[in-house]
Every structure is written in C-alpha cells, then in structure tokens.
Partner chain sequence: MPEVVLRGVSKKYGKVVAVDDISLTIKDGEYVTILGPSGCGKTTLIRMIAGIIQPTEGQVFIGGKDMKGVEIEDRDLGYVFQNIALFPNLNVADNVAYSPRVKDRPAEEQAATAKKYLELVKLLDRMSMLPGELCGGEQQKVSLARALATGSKLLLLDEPLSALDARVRMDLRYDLRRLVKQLGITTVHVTHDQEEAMSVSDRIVLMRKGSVMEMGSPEQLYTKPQNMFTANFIGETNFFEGWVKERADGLSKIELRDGSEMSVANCPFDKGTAIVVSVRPEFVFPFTSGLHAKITSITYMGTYWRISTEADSEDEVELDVPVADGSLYKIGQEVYLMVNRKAAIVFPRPREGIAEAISLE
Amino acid sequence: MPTIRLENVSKHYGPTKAADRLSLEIMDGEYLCILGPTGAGKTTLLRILSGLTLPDSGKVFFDGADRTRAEPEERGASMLSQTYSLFPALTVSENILFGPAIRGMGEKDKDDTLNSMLDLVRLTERSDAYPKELSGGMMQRTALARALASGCDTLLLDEPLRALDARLRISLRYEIRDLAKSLGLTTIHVTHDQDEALVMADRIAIIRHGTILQVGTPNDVFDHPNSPFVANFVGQCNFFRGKVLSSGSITQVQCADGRSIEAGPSELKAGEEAVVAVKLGNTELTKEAKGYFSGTVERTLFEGKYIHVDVNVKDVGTISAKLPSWRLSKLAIGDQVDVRWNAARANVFPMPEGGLEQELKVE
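Can I get the structure for only this chain, the form predicted on its own?
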C-alpha cells in the first residue's frame, strides 16, 4: 500500500486559500483523519490527492513517485464524495459491483464482495433498489460500499458518516476502520466530528485556513494541543488570560484580578501574556473551598453519560464543566461551588498575536 506525501501544496479560489503551502505525509496502511471546521480546506485536500483538482503549486507523491499531474485512475485511489455520485440507472448491487466488474473480477469473488459489502452497510434487503428509491443515508452507505469494493490501494473518504443516524454512525465507525485495516488500505478520512476522528484515527491532522496546524495521535492532539484553537476544537475548553509568574514543570499564571492559577509545563518567561486552557472534562467542581474560583451553579444539562454544568463566577464569567451523570442529583441551580483542576491536565500557551477571540473564531 502507498505512502503519500504532499509538499508545499497550494490551491487558491480567488482570495480564498483552500490549501496554503500544505505539507503532510500519510504512512503506508495508516488511517489518517483530517479534522477541521467547515471551509478549512478538507475536501480540497482530498480532491488534490485523488487527481480531481490540480494544485496551483507544490507536489503530490505516491510511494516516492510524483503524481501531481497524474490522472485519477493512475493513483490507485477511490474517493467517496459528499455528493455520492451514484449511477442512477444502476441498482445498489450494480453500483457496488461497478469497480469489480471493470477489473474483470470472477463471478464467485464478485458475489463474495457484494455480500460482504451489503452486510457491512446494512443494505442486503435493498440490493435491487435504485438510488432514487433510497434515503440520503442509504445512498451514502451505497457509495461507501462501492468505494470499499473498488479494489483501490488508497481510500479517500469525505464525511462518509454524516448522513447516518447516530446508532448506525457509531457502529460503522468501528467496522469501516476494521475493514480498511484488514484490507491494508491507506485511508484518509475527512470529518468535522472530533469524536469520530478520536475513535477512528491512527493519527489526526488538524486543518484550518488550508494549513495543517498539528498532526499526532488522538491522545497527542487531545491532551497536548499546540494552540488554543486546537485545544478548543478537539474538546471544549475554559480559557483564562493572565501573565506568567513562573514556569517549569508547573506554570503559574496571574489573572487580571490578582489570583494565581496553575497549568502544565512550559518555557514561557515571567511577565509574558499567556492563556491557560482547561478541558471541560478536566474541570472539577467541589463544594469545599479548595478551588481557584468560587461561583454559583446557573445551569445543568443532562447529556446521558455526562452532565454539562455552567458556573457563574463574579468578574470572570461562565466556567463550564462536564461531569459524570451521577453528579446530577448532587448539584442544584444556585449551589455555591469552587472550580479547580489538576495543573498537569491544563495547557498553557503564549497569547496569540491576534488575541484569543480571533484565535478561537470558527468561520
């Protein structure tokens, strides 16, 4: 299976930078998720990899060979687009078997492939239906099965689960990854769903404004983000501004009101403007006076396994926490609580050049 490399790839549509000197390497057999907000350049990246869009500059390599200008069929890649692109005159089965038929696959192998694909996407009973007779989710599953059955070396998935109901989406997360791994495919999966990326990826590449911000394992990008934007996009955060008092294995930051808070290690210098980011899931609430802040519970939202709690802190604003749902009976609107966290689970960053609000803005 191929190793894929993009070197300084750029693609502009007028003033919009869909890819901005983008460099990325996808390893042989890797399942890589491209994660970013709408308009970040995710689909453009896939289209450049597939050969459907030519970059303005830069190069694309498959196994060390320059394929920047190669035709799509010369790349051994199959792309599942957001528009599905099913053949309207072909049934579900015929759409799935289009690739195997073109390759001259034997009848028994075609039957085995069809049965496994229909079973994977839960469409066995609709195998003779035409696209116009299917729901949006069924069409998406048909397109997914066709891509998987194509015999490609590289699988390019553009939001492959977005039209599916929640239960099926969760089930297919594991099955698609397992199937791609069992077939040894190099897979690039575009999504804006952080949970999907965290569950499915070997590595995640965070993209914004056509630029890769960070690449790492799910644990890396979740626990060790390299910017406030990544910290907030891959798991919501509470943010606190201040000036560094001291740094090292623990960083102490003094907020505008004079109180001192702590975060993880950094090399920031004393006096530098800094931002402390604490994931909602790492934010603790206690009724004992042992926290960094004290406030009043103003809202609780039941989310199944967790509850979302908003605490109003005078002169600070709202601080949120995500707690196990059994805590719901222990908290009530109006309760006085302290907010704290384990310093090692908080990240600290230099203040972004354009300010925190601009850094966190999602277009």
The other form holds:
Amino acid sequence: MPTIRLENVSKHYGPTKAADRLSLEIMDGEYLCILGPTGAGKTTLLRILSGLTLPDSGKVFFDGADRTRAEPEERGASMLSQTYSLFPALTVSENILFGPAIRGMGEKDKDDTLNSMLDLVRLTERSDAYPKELSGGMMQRTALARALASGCDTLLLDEPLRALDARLRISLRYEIRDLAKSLGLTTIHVTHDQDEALVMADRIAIIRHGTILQVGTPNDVFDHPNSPFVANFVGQCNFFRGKVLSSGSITQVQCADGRSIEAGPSELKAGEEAVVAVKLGNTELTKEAKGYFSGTVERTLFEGKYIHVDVNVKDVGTISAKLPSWRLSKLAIGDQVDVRWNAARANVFPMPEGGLEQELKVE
Amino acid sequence: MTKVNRLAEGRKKTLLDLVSGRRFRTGWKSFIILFFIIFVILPTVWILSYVVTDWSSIQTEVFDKPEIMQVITDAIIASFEIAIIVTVIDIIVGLPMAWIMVRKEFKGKQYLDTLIDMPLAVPTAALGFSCAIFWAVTPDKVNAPDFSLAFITSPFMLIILLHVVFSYPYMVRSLSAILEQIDQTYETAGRTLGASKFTAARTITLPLFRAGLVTGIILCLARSLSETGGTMIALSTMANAGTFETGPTIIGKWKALLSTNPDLAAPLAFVSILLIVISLVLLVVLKLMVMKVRLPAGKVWPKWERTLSRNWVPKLKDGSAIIFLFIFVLIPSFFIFSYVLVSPSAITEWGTFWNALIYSFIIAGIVTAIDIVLGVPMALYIARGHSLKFPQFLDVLVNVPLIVPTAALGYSLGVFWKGVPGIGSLDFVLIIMAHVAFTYPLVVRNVAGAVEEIDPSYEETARTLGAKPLQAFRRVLYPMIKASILAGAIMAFTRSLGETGATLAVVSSANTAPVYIVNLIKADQFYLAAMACIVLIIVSYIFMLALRYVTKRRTD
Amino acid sequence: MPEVVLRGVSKKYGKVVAVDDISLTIKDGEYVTILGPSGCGKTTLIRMIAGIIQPTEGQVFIGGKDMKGVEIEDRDLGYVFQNIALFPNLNVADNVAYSPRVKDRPAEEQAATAKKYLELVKLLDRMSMLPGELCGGEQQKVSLARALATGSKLLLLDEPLSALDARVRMDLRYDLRRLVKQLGITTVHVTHDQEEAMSVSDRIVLMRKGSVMEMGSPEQLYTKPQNMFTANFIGETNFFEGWVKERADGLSKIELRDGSEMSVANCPFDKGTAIVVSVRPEFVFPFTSGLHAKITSITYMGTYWRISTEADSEDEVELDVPVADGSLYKIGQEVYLMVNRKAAIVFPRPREGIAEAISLE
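We have the form predicted on its own; now please give the form predicted together with its partner chain.
Let's see the whole complex now, leading with the same chain.
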C-alpha cells in the first residue's frame, strides 16, 4: 500500500487559490481526514491525488515515484464522490463488477470477488437491485464495494456521509473506517464535519484557503491546536482577548477589564496581544469556588449527554459551557455562577493579524 | 509501485492503449475542431468575404440598379417584419401554453404534449400548401375545399399565419424547458410571503425567465427567417400574391436564373450577406438587450392580482391558449388531408416523386451519419470543457449555422466550394455539405445539452476505478446519452428531409422531395403535390413517433 | 394567536401513505421539532400546515380557523426552505422586503422592515448584495429574516440547516432558538438531525413511517424513551438482550445471554419475559466486577474517550471515560462493566428483531 506525498502543490481557478503551495504526506495504510470548511480546497486536493485535476505546479508522489501527470486509471486510487455516482443503468452486482470487468478478470474470479464484496457490505440480498431502488445507506455501501472491487490500494472519499441522515451518519462512521483498516488501504477522507474526523481519522489535516494549517492525531488537533481557527473549528470555543502578563508552563493573560485569566504553556512575550481559547466542554461552571469570571445563567438547553449553558458575564458577553446532563437540575436560569477552567486545557495564541473575527470565520 | 501499475507493466500495448494516449486524444480533438471550422463555420459565413473581394460588382449590380435594390430591400424588410411579428405572437400565446405544460397536472396532458409537437412532423413544404388552402383566397384551378376559411388576400398576412404554425412548437418547447429549470420553490416561497399566484409569477419567475426567453426568440426568428419551401408554395398557391418575396424566396428564385443571367451573382451575394449579418447582429443585440432591460416589476396591486389568480381568469387564459393551438396551429397544419378527400383526383405520376423521395432519404441518411460521427465528439468537448475559454467560444460558434437563414447559408456554401476543384461541380456532395452545415449544430446542441446534465463524477469515478477514457465513455457515459444522440439524429434527419431553401440555393436543379413539391405547385399540379405532401407527412410522422418514443424512454 | 392543531391528518399518494392519521397540537409560542429519518413523512406534514400540499384526510387549524380551501398566501405564516430559495434576481434587502412589497405597503415601510429584520440577523452590511454572493450560513439567515418580515407569529422551518456545513450548523442552532424565542414566535421545525432537534426544541415529535412514534421534551425522550427506536434515534445507546430473572419494586434482576446478571431499577415486565435493556454509554462504567468484556477500539472524542467493547454476553457495549483516564485502557484489554441501574430502561424484546426495530432507513 502506497505512501503518498504532495509537494508544493498549487492550483488556481482565476483568482481563487484552491491549493496554495500545499505539502502533505500520507502514510502507508493510514486513515487521514482532510477537514475544512466549504471552499477550503478539500475536493481539489482529492482530485489532484486522483489525477482528475492536474496541478498548476508542484508534484505528487506515490511510493516515491513522481506520478503528477499519471492518468487517473493508472494510480490504483478509487474515488467515492459525494453523490456516490453509482451507474444508474447497472445493478448493484454490475456496479461492483465494473472495475473487474474493465481489467478483463476471468468469470470465476469475478464471481468470487462479487460474492465476497456483497458479503462485506451486507448487500447480498439486494444484488439485483438498481441504484434508485436503494436507500441512501445502501447506495453508499455499494459505492464502497465497487471501489474496493476495483483492486485499488488507495481510497479517496469525498464527504462520503454528507448525503445521509444525521443519525445514520454516526452509525456508518465505524463501519467505513473498519472496512478500510481491515483491508489495509491508504485512505484519504474529505469532510467538513469535525466530529466525523475525530472519530474516524488516524490523523487529521485541517485545510483552509488551499493550505494545510495543521496535521496531527485527533488528540493533537483537539488539545493542541496551532491557531484560533483550528481550536474553534475542531470544537466550539469561548474566546478571550487580552495582553500577556507572563508566560512559561502557564500563560497569564490580562483581559481589557483588568481580570487575569490563565492558559497552557506558551512562549509569548509579556505585553503581547493574545487570544485565549477554551473549549465549551472544558469550561466549568461552579457555585462553590471562585473562577475567572462571575455571571448569571441565561439559558440551559438539554442536549442528551450534555447540557448547553449560556452564562452572561458583565462587560464580557456570553460564555457557553457544555456540562454533564445530571447538572441540569442544579442550575436554574438567573443563578449566579463562576466560570473557570483547567489552565492546562486552555490554549493561548498571539492575536491573529486580520483580527479574531476574520480568523474564526467558518465559511 | 502500486498493485495496478505492476499489473499494467507486464502487458503489451493494445489499440485501446494507443487511443487512450494523451497524444492521440489531442490529435483527435484537433481533427474534430478543424472539421467543424472548415466544413461548417467557414462555408456558412464565407459569402461575407465577397464584400472585400468583389465590392465593385455589388456596387455596379446592386447599388447602381434601383429596381434590383428595391426588390432586395422589400424582400429583406418583409422577411424581418414577418419574423418579428411571428415571434411576438408566439411569445404571447406560447407562454400560457408552456405554463400549462410545466406547472399543471391534469388528465390527458400527454395528448396535449403530442398535439403541440404535431406541426413539427409536417415538412414546411406541406404546411405551406395546407395553410394557403385553409386561410387564403385561392384561384379556381387550386380547387380548395368549400369549407376552407379562404378570406386572406394579403401575402404578408398569409406568410405570418404560416410561420406561426411551424415556429409555435419551438417557442412552447423552449419556454417550457426554461420554466422547468426554474425551481418552483421560488414561487412557493413568494406565496408563503403573501404573494398571490399571479404576483409571485410576475415578480419572481418572469424576471428569472429572461435569459431563457432569448433562446426561444432566437429559435423562432431563425426558423422564420430561414423558411423557404413553404413560403414559396404558399405564395404560388394563393391568388394575387403579386411580386411579394421574402429574403430566402428571392435567393431561390435568382439562383435558378443564375445560369442564364450571371449578373445576378452580385445581388445574390448581397441578399445573403444582408440576411447573415442582420441575423447575427440581431442575435447579439437580443442577448445584450434582454439582460439589461428592467421589467417594471416594482409596484404590486394585491387586490387586482389576487383576482387575476383566482376564479375564472386563469381558466379563461388556459382556455384561450388551447383554442389558439387548435385554430391557428393544428387545423391549418392538417387541412391538407381534407383537400385530397374533397378535390377531384387528377392523373398521378408517381415515379418522379418516389425517385425524389429516395434521393432525399439517401441525403438525409448520409448527413445524419456524418453529424453523429463528428458531432458527438464535438458535443463532448464543449460540454465537458465548459469552464474553459475555447470550448465556450465553440459553444457560441456552433449556434451560428442555426441562426443564419438556410438559403443564405446554402448560397454561401456553394460559393465557398465552387473554388475547390472537383467538389464545386458535384451536386450530390454539395447538397450533403449544405445539409450537414445546418443539421450538425442540432446534433451537437442536443448531445451537449444531455452531457451537461450528467454529473461528470460518473466518468471520473469510472476513471479512478481503472477505466481508460474510451472505456469510461463507452461503458458509462454512452448508455446515459444514447437516447439524446438518437433524438439529435432524428431531428437532423427530418430537418434534412424537409429542407428546401439551402438545397435550392446550392443546387437550383436539385431533385429532393420538397423541391419536387415546390416545382409541382409552380406547374399547377396541385393534387399530385398534395398527395406528395401527405406521403412526406406520414414518413416524417413515423420518425417523430420514434423520436418521442426514445425521448420518453430517456426520461423514465 | 397561532396555535396549530392537526386533527387526524393523512396524506396518501396512490397506495403509498406518506402521513398516517396524525393529530397534534402546537401551542402558542412553542418551539416544536418534527424529527425523523428520510422518508418518514415529516416534510409532507409541514407542507400540509403551510398549504403547499393538501391533506387527503383530516383538518389543519391555525389560530382556531379551519384551513381547508385557504390559499398559502392567506395563511399568515413564515416559511424557510431547505434549499434556502432566496430570489436570485433580488438583492438581500429586496428579498427581505418582498412580503411588505407584495402587500403594497408604502416604500418607506418596506425599507424599514428590511432594515429591522436584517439587523436582527446581524447582516445589515450585506443589504445590497445578491444572494449568490453570500456564503451558505448567511443565505439561510437572510431567508429567515425574509420569513420573519411577514410579521407572522407562526414560523415553519423545513430542514433549515441541512444544506450547511457541520460547524456552521452548530453555531446557527443556538442563534435560531434565541431569535424566535426573543420574538415570541410559534415555531415548527423539521429535521433529521437529532442533535439539532435537542438543542432547539421545547418539544420533539419523533416520526417514523408516516406516524408519530413518540413526543415529549428533549429530556423526556433522552432519559425516558417509551420505545427502542426512540432510545436509539435520540442519541447513541447500548442494547443488552436478556430475560427478566427476578422482578421486584426498586430492583429487578435481568439475565443476559451468557448467564451473567444485571440489576435495573425499573422493570415493568414479569419474570421470564424476553427483554432488551437500553443503557447510554455515559452510564456504563468500568468496575472491579460485573459484565466481562474485551476492548475493541478506543476513540478520542475531545471531551471524553469512547471505548467500544465486546461483552461475553454477545452484546457490543460502548462506554465513555473521562479524558484523564484515557491512558488506562488499551485495545484487547479485558474489563468488567457495570451499568447505572437508574439509567437503564427495559423494553420488551421486539418480535421483528432489534435491528429491524431500530432500523434508520
């Protein structure tokens, strides 16, 4: 299974930079998620990997060999488009056998491949159905089987779950990942859904404006984001602006109204403008202890495992928190609470050049 | 090295590999584009070069001869007046009909759908005769049925009525196509915001409609400006047509006289140039103008518009649209059948007609084959490259032969190939090339339209599954566009079968079926002409049924 | 006032029953979400309220008036479409001012209305742009402003967030609820996204195959679902198959397939009944004794670790452990699991099988 490397790849559409000197390495057998908002260049990246789009400059290597200009059919990389692109005139079986038929596989081998694929995606009973007779989930699985049957060793998935219902999406996450992993495929999965990326990926590459902002394990990008954008995109955050008082293993930041708050380690200089990001799930509300801020509970929303609480803090605005749902009975609207967090789980960044608003834009 | 690469390495190069190579693909693409330019576009507009190469003869033969100049101006003005009036009528009566077809569900809708297309099946030569005996006062020798309306005495009026018949289906079709593309949610959204049906349609759907309206207008204008055979026949059939001529009929007439009167070359060129230039200018102006004009849609009169949306008003509107269809389109189209029933049969001499019909069939067949082989790749190139500049340019260019009146096109093409030794004298080849020039765009448009609607991800997915470009086309795209290719082919075939203007303009003595009918009428052989028309109608109708059958299957 | 009442409403297309005899009352000022998988009839239902589709049977009342024969434009409601449907030929301000315009209100009033509602969704600076120039989230906000500008007190939202990116969706949910609550508007919101439904609603109506499965507040549906489908659809859950071994008030015993025992607080079924116990992952804990299981995967979820296991009882069990404890577990490791007996819910074992009973499609 190939190791894939992109080196300084650029692709422009008029003034739009869909890929801007982008470099990325995908390991042999790895499940990599490319995560980013709409228009970030995710699909372009996938198309360059598949050979459907030629980059303006830069190189694509498969196992060290330069394959930048290789035809799509010569790369052993199958693409699963957002809409699955099942061939409408062919049945499930015929769709799955598309790749083997092209390669001129013998009848016996074709039968074997078909049976094992149908079995793998649990569609044996629907093998003679046409795509339009299938439910969304079945179409998705047929497309997956078709890609696998083509004998590819790289799987390119373009938002494979987008067209499905929210609840079904959650159920199918593990299924796709397990399939790819059990066959040892190198998989590149494009998505805009941060939960999906966290659950499915070995590593996540966060992309914006055609550049990779950060690559790392789910743990890395969630806990140690390298920019306010990444922090916010991989999970909602509360943001606080201020000036750095001191840094080191704990960074102290002074907010505009004089209150001082704490965040994890940094090498920022004292006096520098900074932003502190605290994940909603790491924001704690307490009635017993003193916190960084005090405010009034504005609203509480029950969300299942968590409750979403908005706290209004004078001069700061609304701070939100996700608390375990058993706390619901102990919080009422109008209650006075203190807001605090574990300093090590808060991140601090220098103030972004274009301003925080611009940095956090998710569209 | 990936698994697939290893597999590929051990294999010898096959033909498939050869045609899949980048170099072969580029070569093939260039060939297709060259064909289009040399065999379609250049001959179509070649006559324009006459202005540069032979201006002096235009000066002496046209500008210095007031009587020729007068004939030309009259004919051209009549042509454009007719075309514009016909188009306006078509819009007014076609819009409600399109609305019925797209936005209403009712029993028998598919029958209405067929009825609207019926005139398309009737070759214009037959329509010309049919309309003339229905509407116009005719001389006794014609023997028109007693129950025909027979009150039109103005050739101008008659030609308008005739052109409405065959352009109406085009207008309704193109308006319905646009209407179908406009998401009905917009209107529903308007209504949830408090607008009545009429208000929502007027303030939201109609403004969105404009861009597409241009297509309908251009098609209508072009069809009316091009029409030759039917017009000639109608004029020959009616009483007191006098010296009335349109642009295309004058080309046909002069071309026939060219061999005895070579001085007519310059006036012919001049008429053709005028027709081509004015058509193209009209096209550009329309495209620009329609998008610029702001409809006065600001003010809303809720009470009045509400009344217009309810009760008897919509019913009246729909009713009139359907009545118009019958009285002005359907009955005149098929009136010819009553003629052969009530008129005394004359001696019939079928031999020549069958020969002409077979000749027409052979031409139409060859033309269609050329159109498909060379048009489908062009359609693919245009449809799949629509984000690039050059294919976009070709996309515009491909419309030119559709807009240029076919008589002018035919004359231009004749002049273009005359200079080429060996080809200029082959009537058969010339007719085929002329017919290819104006039917080729039909196939390209049809197929390109179908391909554009198909998500490229099908072929792309096939490629990533290991298919070479040709395999991806053959196994994935082709099955999806097969019906459209067939539809384009049938359209090209019937158009070629019914064409008079281009044929006459390129070879005046050509012996195709429509030309034969024109000649019969001119020789006062009305009964035989009518019988020939009916045979032609039946043949064309069979083809249209086939067309409907395949397009139906496409939508299923 | 816009109370919406559905009485025995059905919609049939030939033999296909899209909506099957639904009766429902949406109170004035309430935020009700109609939730369900694709094809459950939820969109048909909301369209019948709006008058876009006519019911085959039953009646729709808005503000006490029977809506039979009342045209869409006379129902006095705001509607937000899934595909957003902003008029592409009008700019943002003209889109929002459309409703006052078609009612022929004076020009100043039209302009003032547009300004007021655009300000509400914080998009005043986009006023003169065309819809195509905005990004998805902004478009949907304008579409909301346009619906609110009708001045109606009833708002119908047809999958308003489905077309948007996950991250944008998440932010918009909270804005949406805040806005309509602030304006005191009765809202009916259709969605297939259970997380979205939980965040925005006062009450959720869960539909499946044209009928209402269950309705209640998000908390009721999550903590005390009345049937298995609901338990699984509203948030993830573990199912344990077994039989009632001993029934008592306060503490019943369940026997699982491997013979091991599980205690639950509430069991309404008699001894020997085949049942299924539903326990959400946050209520399963590793312990020194209990159900024996083997870890098959460990996933980082940001604020907790999700551990999947295969238990000796053949049930697949997932549990959530705090971030700090993540390093204590490895794939292949053997653990003992306990469940919070108060959080366990007991259902009768469905005849058609568990998979069919909770099937999402």
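Numbering follows the first chain given and starts at 1. Between two forms, the rigid core is the largest collection of C-alphas that superpose within 1.5 Å. Owing to the predicted nature of the structure, the values given are computational and were not obtained by experimental measurement.
Check your understanding: Rigid-part split between the two forms: do Ile333 and Asp158 share a side?
Key -> For Ile333 and Asp158, the answer is yes, because the two are assigned to one rigid part.
Exercise for review: Work out from C-alpha fits how many degrees the smaller rigid part twists against the larger between the two forms, would you?
Suggested key: 16 degrees is the angle the smaller part turns through.
**Study point:** Core-aligned Cα shift of Leu134 between the two forms, given in Å
**Key:** Taking the core as reference, the C-alpha of Leu134 is shifted 3.7 Å.
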